[in-house]
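Heads up, the chain below is alone and in the form predicted alone; it's given as structure tokens.
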Amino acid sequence: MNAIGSRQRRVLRWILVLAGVALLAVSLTQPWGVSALPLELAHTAARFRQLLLDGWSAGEPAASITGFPRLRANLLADSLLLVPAYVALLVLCTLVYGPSPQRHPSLRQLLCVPAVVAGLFDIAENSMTGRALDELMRASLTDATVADITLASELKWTMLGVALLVVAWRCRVAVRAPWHAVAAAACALGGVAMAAGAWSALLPAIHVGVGAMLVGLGLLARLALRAPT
């Protein structure tokens, strides 16, 4: 961020800390090695009990397997930090590089969109799994429900890559200087990688999105906070 003033540094300084708490809690609600993005793209009923009983069910007790406390966590940490944390991150950056707020005060707000809309589609995600799950437990879960999961997740990730490329080209727009440009790079990268690992199911795609989002956030995050006032 090029020109950032001193409260919107203090908003990242915030935003950075409940990002490092949820990705925290995200990562301590889930067993070693499993996450819920199979689940979100699994398009079957059968196949997301696949997952839920091969992945989820590690080391529950007997008694709780049924209830998938560990998910149910997982998605609730996703719901209230995670989300917060990765949308404030995406519309501060949009903001401060984006167009003039005296010249295009609408289009700075429409630029923010993707981002906020990306974090909704999660929201509805994570509540529709926990429906899943409840459905499961009543053995009447069907293909229409893991197929409304999968289609919140394929909005979700499309519009969070589409979030990011507002982010790279704004940054290269606002700022000329190798290491922005780097940033923009990965974060373009990221935003493509997204939404085609989305649609086409290659979760190793989204991983590589997700990799160079953190990527290009971050660096983004290490410019400002050095930045000199």
Contents of the next structure:
Amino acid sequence: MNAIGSRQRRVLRWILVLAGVALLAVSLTQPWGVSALPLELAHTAARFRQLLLDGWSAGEPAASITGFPRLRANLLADSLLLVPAYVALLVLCTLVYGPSPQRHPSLRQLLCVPAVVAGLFDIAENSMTGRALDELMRASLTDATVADITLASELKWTMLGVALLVVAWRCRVAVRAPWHAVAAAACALGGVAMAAGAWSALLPAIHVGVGAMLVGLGLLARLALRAPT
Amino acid sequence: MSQQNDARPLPHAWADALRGSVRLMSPLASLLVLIALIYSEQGRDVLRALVSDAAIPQKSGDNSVAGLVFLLASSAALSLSVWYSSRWLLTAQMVALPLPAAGPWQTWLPRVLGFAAPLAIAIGLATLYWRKPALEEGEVFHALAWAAGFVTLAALLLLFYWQRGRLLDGLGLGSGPERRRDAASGASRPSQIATDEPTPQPTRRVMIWAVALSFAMAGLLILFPVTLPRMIGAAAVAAFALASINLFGSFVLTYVPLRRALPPLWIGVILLAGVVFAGWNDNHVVQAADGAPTASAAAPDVYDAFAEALPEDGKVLFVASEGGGIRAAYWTAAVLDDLHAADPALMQRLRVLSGVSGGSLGVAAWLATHRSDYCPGAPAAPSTAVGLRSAAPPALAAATALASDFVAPAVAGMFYGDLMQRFLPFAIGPLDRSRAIESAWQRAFEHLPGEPFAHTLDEFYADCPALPQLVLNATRVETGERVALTRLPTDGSMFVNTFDAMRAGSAARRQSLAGLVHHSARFPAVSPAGTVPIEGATGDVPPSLRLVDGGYFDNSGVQSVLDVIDGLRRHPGMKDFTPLLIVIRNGREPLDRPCPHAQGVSRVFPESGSIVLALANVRGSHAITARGTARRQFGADMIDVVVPEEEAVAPLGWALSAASRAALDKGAQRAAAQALASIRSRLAGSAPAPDVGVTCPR
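Compare with the form predicted alone: the form predicted together with its partner chain:
Everything in the complex follows now, all chains and molecules, and the chain you saw is the first one.
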């Protein structure tokens, strides 16, 4: 484990605050009991439309819908708050538990790439979902557009899984302590569950993955904040 | 090497400037390409569309400032890329191209170059105010406000480049003020690395992240070749790409070799891509449509079908639509839509639609949209597209479907996938930018039953013998022959001096309608030549051929119509018929004579320039010859539908702003009304309304 200076602690605290705000914003912008996740993995235009009307139309009949402002706000909160938060947290954890900056400076940076790429896929997926809404409102939505959203989502979860596995691996290699082992196991479980869930369209598996990620990264953040300077 | 810059004599300063410009070739070229793209007709219309999207959502259908935000981000990326690379290229000591130690111009030139990227876009946005079509009330504010936004961004970036040392020191990330002072004089100076000094760690970090982000962006745009470029926008895609290309050109092709006493690798790389790899990495081989039948359908007996469907008076319509990118496509579809709306029965007399380039897209789009009018009972697979109000997609006019952005996928394919392909020694089909354009067209017409743009021409005509015949004109690279992509006989019995690319075994027969339209519309640089393999080729038939835009041979599409009419008339036993030829033109030139060109044009590079100029002008002259011949043959039975002067503001290219579309719609209504009057008078046997005369600009 690399030394954590006071500046990194400050950054970590800010990231945790951002993550908290992001989770709150995403929760507030989605209807109770509804999430945007099924939309991501809809696969077909017909299914996408049905999910939209069932979950995001606020009970309005299709003929009188003038827009989906709540879904747009949700996508915006995800792209501008949640994505930067989880990417920053993953990058920081990778750097803290990653190889020494003196011995492997380039490898240290490269190990952060999956987290950043996952963030890019997430932003692309959110933007394409917004685009799909535009197409649906303006004229018609095609299967090809929805397939793009689904592929972006699958790749996002896969890259997020890889980033979590990298953190788990580095954490296991860097520190041999029980709580670190628990955090590494949670991250590894999260990584595998996310990737498997995305490609099999098994939403519960993705939910398990997200939960494990929250536990793993949360624990690592707490351990990093409590570590001696 | 001198440490004093300000006392250098003039010849040395010239030599320094020359060396400096060689070092800066990549950032300068990147900036120039951006400026050329932004200030082209298509570039201005792309900016115009972004402003419309932000200002008048109900017209553009995309109530979003996302395009402008992406452009803001991409111009910042390009600015940072140009500034950072220029700074290293000018201040690092290089054995091969030495420069004096860093002076004020080496400090400030990179900053100014970085400042220039967002500024160029700001000026482009501001000048929309003076251009046609005029900005609407709400758009003026947005154009000027966003221009001010880009100026602000440029100023902020300049401030960052100037004061970044203090800023980074304040954040605890800088190298300290002492690092930026000359040890001897104590004066402020930029950091400079000596020839034998390794590249600093922070610079390496920047390199790694720049490369990683560039490849991530490339990967995203290759994986999502239509949706993502459309979302980001053509201008932003180009700026992001130029930022990445500049870093590669600056550091890999210039910085590294010059530091090792080698020449820049530009020429070597161009030769590698253009000569060495070119033999193995042709990724423009056409692909078959999904589920295309392996056995070609038997050639249809078009002569019998034509004779059986002749109206009692024998008067039938033929359409020729000239090339001109999306302007031609939209104009053609809008005119035909208006003619159909005014008199659907009249359009039942339509027999052949011949198109070139954008005109091919227009006629194919219109025919695909109106297929069910010609064969109402013919079965067609339901569309998988959905609408919001009902599960079935709404019916759209052909021109409305062409309102999509087709230029962004083309630009993304050109700057990312296809550019990367040129440096690989093996072909990767999905990197072909043709697929992005064709896929964009397929999606635009996915709402139609049977998704005709995604299927072969044989499937398009299956169970619908009354459907007018399409003739999509292309040009064969190897011989310059015209190529008619059609279900009409292409064996030489109908078309003169054409290559039969639709023969059995040709991959063209298994291509989708979008693929065939694209052959006709492969205009220079934007689309590459398409390679069409021919199975079982023997004797005179080559194993493959390459196709480019039909406009190289005849940009009017009239020559093919003349051949078809002649072929039908010469067929034994054919009934007598009277063809009325509708010529749809989107350019403003007289029908049968060229406009006199300024004499000065041929005086630039008179030796080599004359060759290029003559070759280019022959292309236009062929079209005039074809139209002039048709005018002699048909006289008043040839109806010239030309875009009115006041509405002739749309650019060439593959995307139209809402304002350009509105202008074309307005012009199409007027032109179609006049054409309808002429057609009806010819059907009634009376004299037609006189053509709208087109005069040459002074």
